[in-house]
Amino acid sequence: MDDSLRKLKQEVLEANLELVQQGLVVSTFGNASGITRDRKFVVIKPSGVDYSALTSEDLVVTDLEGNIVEGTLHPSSDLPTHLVIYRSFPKVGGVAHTHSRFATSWAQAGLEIPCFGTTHADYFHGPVPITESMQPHEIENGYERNTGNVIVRRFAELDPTEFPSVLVSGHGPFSWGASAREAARTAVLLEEIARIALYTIHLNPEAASISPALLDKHFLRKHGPQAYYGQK
């Protein structure tokens, strides 16, 4: 195993453990993965392994077709979804999937998360999107792969760098970023945004989205070509 793959396995392990530490994972729900810079190999959590016992040696390495390259355990059952995201979104370097309470509540309600305020706008350039419901034939045959396909269809007119998470209708959230570490961080941010949005409509069911001007200001000052937030 070369040094770059060893480092990626450690990063993916830390991303998975971050989901636990932030309270986004119960039991063995959820998973995080990362892809090598040459985009040949994916490292992902093994299926059904308790996080408390997880080590970097337990992680599974596959190619982009899902063939196991390294590891003795079965990869996460969500691997095909991750692979579709990696093949379709070339700037994505890490993917995180959880069943976190608040984001999953929105997914189960079949609702996108409106952009009610600047906390949301700092990370998403509009509402957090939700996919269409999957059709019976998509569920019965190639379910996990088709979960990825329904995500990609939702992004036909969206930039995944401007919307780094999606809610899969009736299922839960998938988040991504330039690395596994960033994907886990995005999952944490998404859960907080989902929580704030739920409180917002509880306090005021008629709450409206922020103005396009305020949305653009907050998103672009962090992510636009003339971004000035933070340190260079």
Contents of the next structure:
4 protein chains.
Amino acid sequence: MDDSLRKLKQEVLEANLELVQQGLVVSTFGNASGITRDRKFVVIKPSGVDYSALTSEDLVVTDLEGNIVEGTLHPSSDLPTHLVIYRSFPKVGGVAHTHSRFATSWAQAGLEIPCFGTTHADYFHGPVPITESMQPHEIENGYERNTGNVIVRRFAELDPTEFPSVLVSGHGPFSWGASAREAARTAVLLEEIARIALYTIHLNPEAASISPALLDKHFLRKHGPQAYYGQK
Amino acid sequence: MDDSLRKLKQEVLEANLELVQQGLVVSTFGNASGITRDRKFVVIKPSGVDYSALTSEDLVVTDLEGNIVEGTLHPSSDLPTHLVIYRSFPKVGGVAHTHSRFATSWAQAGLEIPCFGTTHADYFHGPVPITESMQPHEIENGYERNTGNVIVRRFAELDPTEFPSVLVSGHGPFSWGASAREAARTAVLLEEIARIALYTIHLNPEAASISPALLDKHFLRKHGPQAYYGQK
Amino acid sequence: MDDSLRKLKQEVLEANLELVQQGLVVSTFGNASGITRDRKFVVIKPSGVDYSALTSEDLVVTDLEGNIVEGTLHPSSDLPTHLVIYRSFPKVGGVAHTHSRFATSWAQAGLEIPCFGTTHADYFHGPVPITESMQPHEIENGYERNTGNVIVRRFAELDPTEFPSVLVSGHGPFSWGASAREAARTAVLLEEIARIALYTIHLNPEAASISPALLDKHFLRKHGPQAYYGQK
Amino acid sequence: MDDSLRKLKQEVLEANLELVQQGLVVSTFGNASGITRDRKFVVIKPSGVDYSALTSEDLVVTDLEGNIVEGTLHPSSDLPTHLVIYRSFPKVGGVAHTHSRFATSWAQAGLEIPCFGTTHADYFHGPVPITESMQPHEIENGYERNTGNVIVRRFAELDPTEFPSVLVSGHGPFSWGASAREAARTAVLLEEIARIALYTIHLNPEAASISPALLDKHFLRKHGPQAYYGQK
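For the form predicted together with a further copy of the same chain instead of the form predicted alone, what are the coordinates?
Below is the entire complex, every chain and molecule, led by the chain shown above.
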């Protein structure tokens, strides 16, 4: 086995376990994947396998069409969604999908998450977007691939590096990043942002989004050429 | 002791402990049971015993009329409810009853749980049903048996394999499955579904149920002859 | 030291630690006490001491007037409240006071907790009562003793064995029982009842109390001469 | 290294870890600092460093102008806010900033926290104040220093020893005390107060603040010359 693929498997395993450790997973819901640098192979969690027993040997390797290259288990049934994201968003190196409580509740409520504060602005350059509802013909044929398509349509005028998560209406969040590790971390932060946003509208149903100046300040002090947060 | 009965006791013990480990139990509330394959004997938790000290020796074995066959302790006071479920739903192999927070809150609110998302649709083929309130004469005589009867009445036109839980109005949830283990797992998933449904109506009191197409897609990709989720 | 006093100290220590283990305590808030069988001596937690370092040696023994009989630390500042309860409710053997989140929130909201379900009815024979607000002159002189008095006034027509907790308006709950252990257990159950009652009115602001028949059934199957729950 | 500075570093390290252990921190959000007795040097957490790996060697020492005196890492980007607080509030020996869930939600909702009960009154002599929103010119230039200035403006007529926390509108809480340890403890208590205040208005949107008599009683039995809570 190729050495970079071995490392990717280890990283994807750790990203999946991170989702569990952070309390984002109930039962077998949720999955994280990563793509090789040459964008030829994707490593993903197998379908419906208990996290407590998961090893990097169980992970499934496929090409970008979903053909299995390595592994004896079925890949996550959400694989086609991940593949559409990798094909459409060339800077994305990892994807994480969960049914985490608060982000899923916003998805079920059919609402984007407004940017109520700087915690949110540190990671998203505006509201967390939500897809439109899927049509019956999109659901009945090629459902998981069409879930990817409805995400990509939502990003027609959005930059996925400025909005590293999306809520699929009536379903739950997909998050991404430069790597599987970053995707899992974004999933954790999204859950926290979704949680405090729920509490915020609980306290004040008329709560306002922060000003464009404050949004830009926080997003841009962490991201892009003017960033000055953290260590070099 | 018969070997299959020994295995059933072990499984019922583990199902009871699973309820505790998953945080569904406060104090001594809650109980799980299982029935032998020949549907002659039921194994159930004793009444009011602390879970931390529970062993498979403490479990009580009864026949389908509730006569004690093995065990020196009183069976759970909810035994008659379990027995009605076993007698009426021939595919049910295990039953779990809890006072888990979120499912109990829906039961106390007197509301069925609408199907707001795919997490719910993966396990229930529609809203989680709720019973009607029990009448004084049903409460005063044969209360626990009548709790079973009010559940069975609610399923006059529902298939218990498509709706593996019910909320007893003003009381709490009963869940079931092919085995005690599956019943306990369903109790855990129900609690999660109840929780995110509460958050959903919190965010959007007008939240809509998902479309019939999406409901069918998720329920049927996990259940029945067309299922393709998980490993074979 | 008298042997029964040594046992009482151990039980009071464990009751205080139970409050912490069950998550009812933040910082140094909360205290449990117990009274000897002859109702001459009360054992209580010292004031403002960190629970993690608490030993049975730190506990303070007083008489029913609050005079210190044993111990080198100041008793809990709530001691006078405990003493009024012991003097007025002769069947009470232990008292627990916490600022647990959900019960305190009902106290702050100025509302009794309606009996929305059987979990509640298993422990309280009706709504959890709340005191009236204290008057300035009651607060300015003898505040802690008057806290006891406002509790006792609320029970003019209530039996403390049927209602083993009270909410002090704008403050928090006091719970009691036959022993310090039982008082602490009641505090834990009250918190759970307060929590699911909040979720219930969240789901349905018009939620109804359960029927008198169901209330009596559940309270009386656990308490009094007709009880049949648990082991003999 | 000066011995008192070594002790201060150890205390600041422990204060930062306390924030994590108490669940106030998600990701790398949050920071605690302390100032030497002669008010010449400030010790603060480095920017964007993972708490699990933090040692007292990583802490950064600066003067009151923010010039680095010791340490090889960048200080927390919030350092200028801490410095304004130290320069303006001479009795403050430690500062803690978090994005803790409930306090942040009040900040995002743009609301001060009313004093609904005695838990709150034990630590704050009235509502927890909130700053006004910052203006674009305050955000674009010297943002972190101006965050300090908007806090200080809010305290024009408040005593920081009677109100040991503030909510920065749209951002989150800053807390302080005589030491870094006390600042972290206040941050923990503020979060609890913010949490039960949210539950309180959830139960009763018309909930009233406690009376001035009860507010004074609780605040003054813990603070100032008449205090009688705790040990001497």
